[in-house]
Structures are given as structure tokens and as C-alpha cells.
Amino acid sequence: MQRREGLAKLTGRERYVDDLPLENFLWGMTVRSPAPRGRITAVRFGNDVDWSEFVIVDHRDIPGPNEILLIERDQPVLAASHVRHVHEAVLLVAHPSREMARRAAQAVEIVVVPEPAALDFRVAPRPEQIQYAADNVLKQLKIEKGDVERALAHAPVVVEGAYETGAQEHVYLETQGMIAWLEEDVLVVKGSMQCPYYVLNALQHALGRDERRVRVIQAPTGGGFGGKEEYPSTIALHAALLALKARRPVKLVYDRSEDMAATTKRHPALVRHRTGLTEDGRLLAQDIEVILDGGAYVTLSPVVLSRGIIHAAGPYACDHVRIAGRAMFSNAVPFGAFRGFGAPQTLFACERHMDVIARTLRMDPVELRRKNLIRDGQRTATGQVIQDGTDRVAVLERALALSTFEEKRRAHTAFNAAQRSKRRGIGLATFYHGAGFTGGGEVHLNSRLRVAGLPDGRIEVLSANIEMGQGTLTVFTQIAAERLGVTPDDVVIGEPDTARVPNSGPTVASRTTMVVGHLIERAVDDLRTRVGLDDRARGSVVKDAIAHWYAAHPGGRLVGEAVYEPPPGISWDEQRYQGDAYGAFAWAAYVAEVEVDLRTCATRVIDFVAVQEVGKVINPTLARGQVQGGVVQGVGWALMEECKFKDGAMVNNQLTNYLIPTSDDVPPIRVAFVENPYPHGAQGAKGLGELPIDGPAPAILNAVAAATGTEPRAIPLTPERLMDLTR
């Protein structure tokens, strides 16, 4: 089925936030802190601006508590007396002219008396740098299985390694943007977002309004990758405060440099491994330490850390595992949600470490993985018994066959012997990703979805889950249409508007198709039951029954509903971090082939194979696109996307000096799926969206290691870093 919104995007008819028509509106701008930490002593307004023309908002204009509602309420909507990072929002201005608003924001000076800033999460803070708890630790988590110290003491071989991953900018096509206006006494906010109900809750909390006086609508959204999960609550609050004070509509849209400077990034990470093995490569013990830079506020760091440590041991069987994780406070711009949510950082370390182990043992890295990949009946680090019927070794073998792995290795040996200035190598990564919220998260969300029958016989899916380029509209239409046996044109996907749609949960965590799609199936079944039909009724029979229902119930509303129910047998201990972390895991094996220029140390990925088991593939074109997009994003993170920081702020916050892959950097990406339907996902689907970002970076660096004989352990592996390794 073709993309439902594809033609509107292709022809330019799709209206994003900055395209939406508004009358008599103001442009909003943000005035930000110039220092990473300190006390605000003055706000000075420039003399060359007529401030009577402007609407000005500071922390005193916030009707409710000066808090952004997230996991913790430590982040102010607008800084009042202290700042914790460069670019922290202090003041808002608005004017009918965008240029005048921009000039005015630049004419405001925030005077900050500096205080000692914590700027390196890897170094223990000095006493004067501690600002959170007793040691700047935002969150600590631990997973333990077996007796790690005893197993390491008796292991014939112990291999240690430390691995680092850098921050990454989302580079969504559309920057952050919101508009806000009043409809009588109802505040309406519309904008680019992944989670309308997150924004709704934040507005209600800080503005002291109940749900009847706030309405949130998702506008067509040009990409998110997690960057529009929690951050839109901030910009929505800013737009709303200006609109409330001005009593006029306000549009607040970041330009690219502000977006890159002030919004969240992927958490930088340091991961240490100490691994005990038999001499023939069987895993005996894994001792892993995970440290994340959380930045200046908690945001979503605790759950990023959670997913990171759960995936840190990789898709392998090991009886003795200890994983200690902590997220550190620093005076950097806060880090937040990003595709993969902690798993890419820890899986990079795990898969790079597996190749280090193989080299230490003089063992084929393929054979090391074959020997240790988890089989049905074995347990993960949290004690979850894997029994999904997936043959993980078969996934690996498929990737090896598609990439002609052995033939390539032999060809590379000949190529490297014949070349003086170039080297080629091939690398592998095997990995997994849990779909849906961790542990009891989905139960806590209590997601609900409605499907309304319309008087003309069509149906409307009412969900808070959004389209941001990944294909939600298309997949939801396909699921509903196929469940009822109607045409796609008989299905309408309702606009995500909190005044109309129930809270079906956020569009995150690889849950949209698997979890919410399954709610659509159940809600459709409920609708069919309400018109007196059984599960076999399809097509025109269903449409006629809906139309007849309305004829018999003038003024009525026909709605089928479903509420999330966990799969049977799922059990999670949040205190001990033990049990069934996810209802389902997706599994994958990726192979990268690289060519390294020894003169410049530039690395090119020249071929890529991605094989994954994600349950049933509902829409092969969209699924393939998700994988290819994740691989390209992974190529950037692995080789070129370097966030450079000064005083905790990104200084290369332009697309002229923050490098992302262009079409010239993208290799052929061959995608294959191994299907094993999951009984509790829509049509048998598991989650897919995050999995493809987990594997490219380790596969690429393993290939570079094979090509050059070096052991790169940090990304991005820029030419400068590789040159240091080859000297």
C-alpha cells in the first residue's frame, strides 16, 4: 500500500508548523543563558529597542509551578535565579515582525555570576561542582545474575576494554516549532511533536489548567527520532506563555542553529567491559559498567540508562552477569531521547568488545558469536527466559551468506597485499532490541484506542500516535482495512488532537505497530461486535451494518474501544531489575564492508547487509526504509557526526560544520527479513524503528579494525582519530 500522506509531501501540499496560516499573530523568540552555571544577577534590556512594542515573559508570568513535568520536576520552564547550562531559557519576547523579535532577543543581556561547572561526566566531580544529590549521580541501576567475581576468578581468560560513544544531533528535517492561541478560555497548542499527551500534561501542570482548558494538536511533523519526545513540552510552554500574556496567537519556530544548540542530543557514554571466557571462547562472566552524561537536568536519562543496561550484555547466553549503570549530572545542555534510547551506546561497546575478545583468543569473530548467541530456553541478564522460536544463528548465517562474508575476507587479504595506500575490511555485529516500554511500563501507560464507525460506513481510527515520516498513517490504515476486509479509502486516521483522541501512549520505544497496532485490531473487533457481527464478517457486510446502526440510532455515536492488556506470563521486578524486560525482542545481524585511505585515514562504507527478525513484516517498503534510514544514521554516528563542545554547549551547531552523511556517503544497503510472527503484535509484528540504529556503528568499526589492524574503541571514528591510532 502506498503512503497515505506521500502525495501531499511530494507535491508540497503538506502543511508543517511554519506553513500554518495565522492571523494577527506574534513571533516568539527565546533569550538564553551565556554561561554553563551561575547565579542570575541582572537582566539588561538594550537602549536601542522600543520595548513597549514587545511582549516580554519571564518566570514571574508562569501561573503554576515553574517546572517542566517529566520524570523529575527539576527543570524550570524559565530560569529564575540560577542557570545550569549554556542556552538555558531565561526570557521570552514576541513581536509581529520575526526579524524584530530576533533583534530584541539579541539585545537582552543575561548577567550571570559564574560558579564552578561540571563539564566532564567521566571525571568525579570536585565538591564545589556537586549540584545533584551527594555526587552528581542522577540515577543508578544494577543488574546481577550469578556470581560474577567467582566466575572471573576461575575464568581461564579475562579480557578487558573501555569504549566511548559521542553525542549525536537528531537532524530532523523540520526544526522544533509550536503555535499557541486562545479559543475563548481554551488554550490550544499545535506543533511538531511525538507525544501529544506529554505536552498536554506539561501545559496543565505549569499553567495550572485542567484538561478542559488545554488542547494539544499534533501538526504534520518532519521527523523526530526521539528529539520530539520530551523537548516539545518546553517550546510548547514558551509559546503558550507568550500567547496567554499577549492574548494573541504566537508562533515559535527555531532556526537550525538554535535548534542544534539548545535541544537535546544522544547521551554520550563510557562503557567498560571485563569478560571471563573459556579458552575456546565460551562466555563465563560479564562485568559491565555503563556511565552516561545526563546533562544539566534529568529529562529522560533514567529510562535511557535503563534500556542501555538491559541491552549491555548483548544477545548472548552467560550465566554470570553484573551490569552497573549510572547517569551523571553535568552542566551540559541536557541530553534526552534519541532513536535506540541507550541501547546503541551499550551494544556498540558489547559488539566492539566481542571482536577484541576474538582477536585476543585468535578466534574467528563469527565463530565466537555462533558459540554464544542465546538459544531458546536460555536466560538474559535480567533472567528473562527466551522462548520466541527465533533461530538467531540462522539470522547470522543469512547475513553472512548475503554479504559473501568469507569470500570478501579472502578478497580483502589479496587487495590489501596489492595496495599501498588503501585497505579493505569487513565487520559483523549481532544484536537485539526490546520492543515497547520496559518492564511494567506498558501496563502503567494503560493505553487506550478507539475506532469510530461513521454514518457512511467508513471507520475512523482515533489514536494519539503520530506520523513523523516513519509510516504510522499507512500502517494503521492497512491494519484496520485488512482486519475488516474493507478498502484503505474506507479508513480515516483521525488527527491527533487531545480533545478528540484517547491516550494511546507516546510514539516512541518501537511500540507503535506492535502495541498500538494490536489495539487497533482489538478495537475494530469490538466495533464489529457492537453492530451484531462476528469475527468472520468483512467488507460490505461490515459497512452496511455500520450504516444500519446509525439509521436505528439517530444522533448516536458508534465506537469500538480497546485498552492495553499485557501478554500472559509477563513478570517484572522493578526493584531488583529482574524478570521479563520486554514482551518481545527483535534480533539482527549486520555486516559492513569498508575501505580506508591510509593517506587521509578517511573511511568509506562500500557495502552493507542488514538482516533482522521483527516478527511479521506488515509493509515491506516502509520496513525496508526504516532499516536503510537507521543504517545511514548509524554511518553518520560511527564516522563523522562529532558534536564539539565548549562550556557544555555545542559549538559546531550548523550543518556547515556538523557533518552528516550525504548520498555520496551511503553504500548499497541490502535488507532482508526473517519472519517469525509474534502472537501479541498487530498481524504478528514486533517493533522495528529503533533496532536499525543499534548495529551499524559496531559493524563498521569492526570492519575498520579488520582493515587496519588497529583497535578503535570510540566513535565517531573521524579521520583524525583513526590517524592517531595508525601512527
Contents of the next structure:
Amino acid sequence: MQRREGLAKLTGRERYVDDLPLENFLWGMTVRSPAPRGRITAVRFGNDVDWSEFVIVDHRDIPGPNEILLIERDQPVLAASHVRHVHEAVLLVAHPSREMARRAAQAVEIVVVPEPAALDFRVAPRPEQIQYAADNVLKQLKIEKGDVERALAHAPVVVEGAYETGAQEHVYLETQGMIAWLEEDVLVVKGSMQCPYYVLNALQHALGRDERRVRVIQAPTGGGFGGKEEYPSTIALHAALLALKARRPVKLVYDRSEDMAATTKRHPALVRHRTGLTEDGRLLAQDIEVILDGGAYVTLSPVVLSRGIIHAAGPYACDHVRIAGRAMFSNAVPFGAFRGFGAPQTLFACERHMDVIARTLRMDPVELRRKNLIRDGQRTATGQVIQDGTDRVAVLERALALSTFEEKRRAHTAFNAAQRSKRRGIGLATFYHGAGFTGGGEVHLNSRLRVAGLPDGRIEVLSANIEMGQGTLTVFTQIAAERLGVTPDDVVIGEPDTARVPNSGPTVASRTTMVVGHLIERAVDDLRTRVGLDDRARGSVVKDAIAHWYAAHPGGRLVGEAVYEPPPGISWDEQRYQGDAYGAFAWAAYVAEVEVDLRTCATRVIDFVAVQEVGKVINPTLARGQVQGGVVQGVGWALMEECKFKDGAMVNNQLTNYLIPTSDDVPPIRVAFVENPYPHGAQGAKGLGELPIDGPAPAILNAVAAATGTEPRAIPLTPERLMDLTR
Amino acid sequence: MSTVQVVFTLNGAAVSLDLDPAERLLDTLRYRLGLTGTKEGCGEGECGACTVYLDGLPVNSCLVPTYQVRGARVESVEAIAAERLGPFLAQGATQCGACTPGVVMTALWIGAHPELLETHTIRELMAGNLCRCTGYDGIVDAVSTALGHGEPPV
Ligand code: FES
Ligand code: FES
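Any chance you could show the form predicted together with the partner chain after that form predicted alone?
Once more the chain from above appears, this time first in line as the rest of the complex follows.
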């Protein structure tokens, strides 16, 4: 099936938040902190502005607690007396003219008496820099399996390494934006977001409104990648506060530079490995330390850390594993959800380290992986027994075959000997990604989904899960249509509007197709039962039965429902961090071929092969597109996307100096799927969205290592960084 | 604020507007004329989401003061016939859609000038249109399978 809303997007008819018609509204603007930390002593309004024309909001206008509801409540909606990072929102202004609002925002001076800021998450804070708990540690987590110290002490070979990854900006092409207005007594907020119920909960909390007086609607969303998971609550609150005070609709849409400066990014990370092995390369012990920069508020850092450490040991079997992780407070703009959610950072370290190990042992990195890839019946670091029937070595072999790995390696030896200034290399990463929320997360979410029969026999899917480019509308349509044997035109996907749709959970964590799609299957089954049919009834039989039901029940409403149920046999111990971390893992092997110019130290990816096992592929075009897009985002993170920070804030907050890959920077991404249907996912599907960002960076750096003989350990591997290694 | 009168042809029809000479063509299209198909991705000429044709050539409308198009011919994505877009749908050239109208404008322009492909690759020619979702394969495949016939875009 082709993308449902595709033609609307291609013709420009799709209306994103900034495209929606809005009458008699004000443009909102945000006034932000100039300092990384300090006490606000004054707010000065410039003389050149006629302030009577403006609506102005500060923390005193917040009806409820000045807190953005998330895991913790440490982050204010608007800073009151203290600021903890540059660009922290302090004040809001609104005016009918966007230009006037912009100028006014610039005419406000926030006077801050500076206090000592913590700006390097890698070094222990000095006492005067402590701002969270006793040690600036936002969250600490540990996984232990076996006896690592003993195993390391007896290991014939121990290999150590430290690896660093930088922040990454999402660069969803549509910037963040919200509009807010009042309908009678109901506050309506509509905009670009991944999680309507997160926004709803945040609005209810800080505005002191019950569910009946707030309504959140997702507008078509131009990309998210995690960047529209938690941040939209902030901008929604800001737009709402202005609209409530102005009693007029307010539009708050960031331009690119504000978006890049003020919103979340991928957590920077430092990961240390100490690995014990036999001389022939069997893993005996993995001792891993993971440190993340959380930034100035807790936001989602504890769960990013959780996913990060669970993936840190890689898709390998090892009896003795210790993974200690911590997320550190710093006076940086808070880091947040980004596709992969901690796993790309730790998998980069793990997979780069595997090649370092191979070189230390003078062993083929392919052979090292073949030897250690986890097999059915073996346990992960959290003790989860893997037994999904996937042949992970076969996934690897497929990637080697498609990329002609061995031939290329030989060809490169000849090429590198013949060339003066060019070097070629090929590199590999084998990895996995757990789909859905971690541990008991899905149970805790308790997602609920509804489908409604319509009087003409069609059915409508009512869920809070959103389309942001990844294909939700199309895949949901396919799942419902296939289950009932009807055509895609018989399926309507309802607008994610909290007044109409139940809370089927956030659109994150590669859970939408696998988890929520499975709820659709069960909800349409329920609907079918309610019209007196069993699972064998399909097509027009079902449609007719729905229409008859309405004829027999005038004024009635026919719905089918499903509530999340965990797959049988899953258990998780949150205290000990042991058990089944995920219902399912997707498995992959990626191969990158690079060419390095030794004069400029520029690295170019010249071929890329991505092989993965993601259960059943529901829509091949969409699935391939997800992988290709994720890989290219990974190429950017590996080689060129560098957030430059000053005082904890990004200073290259423009697309002129924060470079993302263009069509000319990347080769065609060759994608292949190995299928092994997962019984508890929709049509056998497992999660796919995040997996493709995990593999490119280590595969590319391993290729650069092979090409140049250096051991790069940090990304982005910019020409400057590589030059330091090669000179 | 002093305004000037600007007369130009937009999607085949004459328009006459009084506006601030500094107003961007992108804003004129979107906020004054309600043609929201043209998108803003960066506002500084980097992303191509705002691509329109000015006298038949693709330009970034975020960099063009509307005053500058007086007497000229402007076409926006709203002028593109939907029938032309089948290959883009089939190849997965759009995901979130925020880059898409700009991509369509550039791609159809390449299609109208197949001689460009003698000296440039599609990847080079599309490099002014950033896309964060597709990884570009869907876009490049759509251009290469469907275009190159020399048909004018509008
Ligand atoms: S908005 Fe014009 S080039 Fe990006
Ligand atoms: S489709 Fe989302 S940026 Fe291109």
C-alpha cells in the first residue's frame, strides 16, 4: 500500500501547525536566560517598545505548580528566581505582528548574577557546582551478571578502551510549534508532537485544569525523531499561558535557530570498556561504565540511561558482565529523547571496541563477532534468555555477502598500496535494539485502543499514536484492513485528539507498529465479536454486520477495545535490573565502505549495506525508507554533525554551520530484511524505527580504522579529529 | 511602516500587493496569500524547503524579498499537477513531508532539463534540498525512474 497521506504531502496540501488557518491571533515569543546558572535579579523592559501593545507572561501567571510534569518535577515552566541553563525560558510576549513580538523579546533584559556552573559531565563536580542531590548524579543504574572482577583477573587477555559520542540535533525539517485557543472554557492546544497525552498531562498539571477543560490535538508533524517526545509539553504550556492571558488564540512557532538553541539533543556520552577474553577471542568478562550528560533538568535522562546500559554489552554472549551507568547534571540545555534513546551511544562504544579487540588479538573482526554473537538459549546481561529462533550469524553472513566484504577487503589492500593520498576500508557492526518500553514500562503504560464501527460499515481506528513521517497512518490502515479482510478505503484513522482517542501511549521506542498495531488487531477482533461474528468473518460480511448493527441500534455507537497485555512469560525486576528487558529485539548487521582523503582527512561513505531481522515487514517501501533515513542520520552523527557548545548552549545553531548529510554526501543505502515473524507483534512485526541509527557510526569508524590504521574513538569523526590521529 | 506596491504573476494569475519592501517572498506566499504549500525549514537558504520558481528557475523563497519579484513570474507547489507525482509516491520520496514540496519543485525542474544529467548526478542536483527522513534514496529513485523527459514542470 502506498503512503496514505503521501499525495497531500507531495502537493503541499498537508497542513502543519504553521499552515493552519487561524483568525485574530497573536504570535508568541520566548525570552530566555543569557547565563548558564545564576539568580535572576531583574527583568528590564526596554524603552523603545510600547509594552501596552503586548501580552506578557511570567511565572506568576501560572495557575498551578510551576513544573513541567515528566519523570520528576524539577523543571519549571518559566524560570522564577534562578536559571540553570542558557536559553531557559523566563518570560513570554505576544503581539499580532510576529516581527514586533520578535523585537520586543529582544528588548527584554534578564539580569542574572552568575553562580558557578557545571559544564563538563566527564569530570567530578566541585562542591560549588553541585546542584542536584549530593553529587550532581541525576540517575545511577547497574546491571550485574556473574563475577566480573574474578573473571577479569583470570582472563588471558584484557582489552580496555574509552569511547565518546557527541550531542546530535534532531533537525526535523518542521520546527517545533503550537497554537492554543479557548473554546468556551476548554483550552485547546494543537501542534507538532509525538505524545498528545504527555502534553495533556503537563497542561493539566501546571494549569490546574481537569481533563474536561483541556484538549490536545496533534497536527501533521514534520519529523520528530524523539525531539517531539518531551519538549512539546514546554512549548504547549507557553502557548497556553499566553492564550489564557490574552483570551485570544496564540501561535508559538520556533524558527530554526531558536529550535536548535533551545530544544533537546542527543545525550553526549563517555563509555569505558574493560573486556576479558580467551586468546582466541571468546568473551569472558565485560566491565562497562556509561556516563551521560543529562543537562540541567532530569527530563528523560533516567530512561535514556536505562536503555543505554541495557544495550551496552552488545548482542553477545558473556557470562560475566557489569554495566554501571550514570547520568550527570550539567548546566547545559537539557538533553532528551532522540531516536535510539541511549542505545546508539553504548552500541557505538561496544562495536568500535570489538574492532579494537580484534586488532589487539590480531583476529578478523568478522570472526570475533561470529564467535560471540548470542545464540538461542543464551542470556543477555540482564539475564534475559534469547530464544526467538533468529539466526543472528545468518544475518551477519547476509550482510557480508551483499557487501562482498571479503572481496572488498582484498581490493582495498591493493588500492591502498597503489594510491598516494586515498585510503579505502570496510567496517562492520552487529547490533540489536529492544522494541517497546523497557522492562515493566509497557505494563505501566497500560495502553488502550479503540476502533469504532461507522454506520456505513467502515471502521475508524482511534489511537493517540501519531504520524510524523514514519508511516503510522498507512501501517495502521494495513493492519486493520488485513485483519478484517476489507480494503484500505474502508479504514479511517481518527485524528489524535485527546477528546476523542484513548491513551494508546506515546509514539516512541519503536512501539507503534509492534505494540499498538497489535492492539488494533485485538480491538477489531473485539468489534467483530460485538456484531456477532467470529474471526473467520471477513470483508463485506463484516461491513454489512456493522451497518446492520447501526440499523438495529439507532443512536448507538459500536466500538471494539483492547488494552495492553504483556506477552506470556515476561518478567522484569526493576530493583535488580534483571529479567526480560524487552518483549522482542530486532537484530542487524551493517557494513560501511569508506574512502578517506589523507590530504583533507575527509571521510566519504561510498557503500552501505544494512541487513536486519525485524520480524515481519508490513510495508516494504516504508520499512526500507525508515532504514535508509536512519542510516543517513547515523552517517551525519558519525562524520559531520557537531554541536559546538559554549556555556552549555549550542552556538552553531544554524543549518549553515551545523551540517547534516545532503543527497550528495551519501551513497545509495542498500537494505535487506531477514524475516522471522514475532508472534506478539502486529502481523508478526517487531519495532524498526530506531534500530537503523545504532549501526552506522561504529561500522563507519571501523571502516576508517581499517582504511587508515588509526583507532578513532570519538564521534563525530570530523576531518579535524581524524587529522589529529593521522598526523 | 511604508509599503510599496508589487505586481507579479503567481501560478498564472496576476497579483498586486502593498507590502513592506523587506517582506520575504516565503512569507508573502504563506501568510499573506495563504499558499502554505511552500515551507520554511531554515530561513537562510540552506534547506530548499521553500523552493519556488522565479521566471522558471528554482530559488529559495526565504532569501527573496517580494519586492524583487515585481513584474516576474512565480510558481509555487500549488501550481503542480498531482498527476505528475505518482513516482514520488511509489518510490517513497516523502515521509514527514516537510521537505517535500521543495523536493518536488527541484525534482520536476531537473526533469525538465535532462541535459543537466549529462554533467551532473541527480544526487548533486538535489543536494540543495535537505531531507532528514528518507535518506534520499526514495527521492533519487523517484527522479531517476520517472523524469528526464524534458517536460516543463508547470
Ligand atoms: S527555508 Fe529557505 S532554504 Fe530553508
Ligand atoms: S520527508 Fe521529512 S524531511 Fe524529507
